[in-house]
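Below, in structure tokens: the form predicted together with another copy of the chain, a single chain.
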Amino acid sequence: MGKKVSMAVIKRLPRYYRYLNDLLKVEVKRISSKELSERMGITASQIRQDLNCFGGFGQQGYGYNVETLYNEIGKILGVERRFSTIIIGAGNMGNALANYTNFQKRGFDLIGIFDINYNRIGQKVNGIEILHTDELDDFIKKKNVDIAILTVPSRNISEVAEKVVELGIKGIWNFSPQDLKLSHDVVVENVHLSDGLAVLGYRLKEKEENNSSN
């Protein structure tokens, strides 16, 4: 019951999904947190800890099966589940994500993409139809959509953002740097591309003046 698994944890279990993927692929039967903990760079100490906060996978004196764990951590992030979804945004970034197949493979159907631009309207994008934000009322009401992904310019994420939740959605994935403060009880990840940037350049300047001072 309510164990409360830290965020720091779960953010790194999507990774822990990928190398055992990649382990899979090269037909890879098992695998022991020593050897994972080399090949990802972490501790097997951490290892061990994070994926016991969701059970024991392992077995003493072997390891994990590289398959059960992959799929007990599929099921942990819930790649079972399908969650229908829908992109509001035609742009460029909405393009780019509409035509992303990796989301059909983790469980996020793509069922719809909306525009306020009318000249995008009727066009398809990875085989769906663009329509109207007008139409985005009746359409969430009708197909029970979970997430939106939203890659609408700045200005606009708050107003966007309040009519879906108020709509019925329940996850909100952010592409615009704005934030959202939201009155309902929705889940929102934010991406912030250009944040992730200056921080390369961060690290970039850094270590010039590092490399300039010795």
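Next block, the form predicted on its own, ref. the form predicted together with another copy of the chain:
There are no partners or other molecules in what follows, just the one chain.
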């Protein structure tokens, strides 16, 4: 990649990857940008522009070889790499994420779950024993952990994030309502489920208004 690719394009790549995987499951060999656009709800022009950021991969009059495109996008996303991952915060969200079976398929190996609540210590989620956060230091150093998924309250998020970064964590997936902005050389992805609900609410309201005006 010679030029810097926009974050908007990068965030669409996992959708392409997912849809192409679905096509492979039903043994579709090739697909045009028009056909893919109809499945994904993205314009064919947008698909071509996105993929051209990485070299294109299509052939005029043929479209895209589904398996080839799937593998190439997988390489771009780094799915062939393995990342050792821990969850900090074993509440409802932490438990739900720990039980998410697609982590390993996407290259993220969940190897530890931590919490500060002694009532949770020793319990197992998806076969992994919950440890106290006091054990974070030794665990991260010994296991060479790459990524920390944080599902802790907002009031603790900055302190916990700073701690794991100092211990060598390279990436943080933050599910706290508060955005993390760290000065360290660490990759942070902030996730706000409430934002998605707000957008859904807006779209439902818009649909109702359009229906009432017709």
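Only the largest set of C-alpha atoms that superpose within 1.5 Å between the two forms is called the rigid core. Fair warning: this is a prediction, and the values are worked out from it, not measured in the lab. Numbering follows the first chain given and starts at 1.
Q: Just checking, between these two forms and with the core aligned, does Lys11 shift 2 Å or more at the CA?
A: Moves: no, less than 2 Å.
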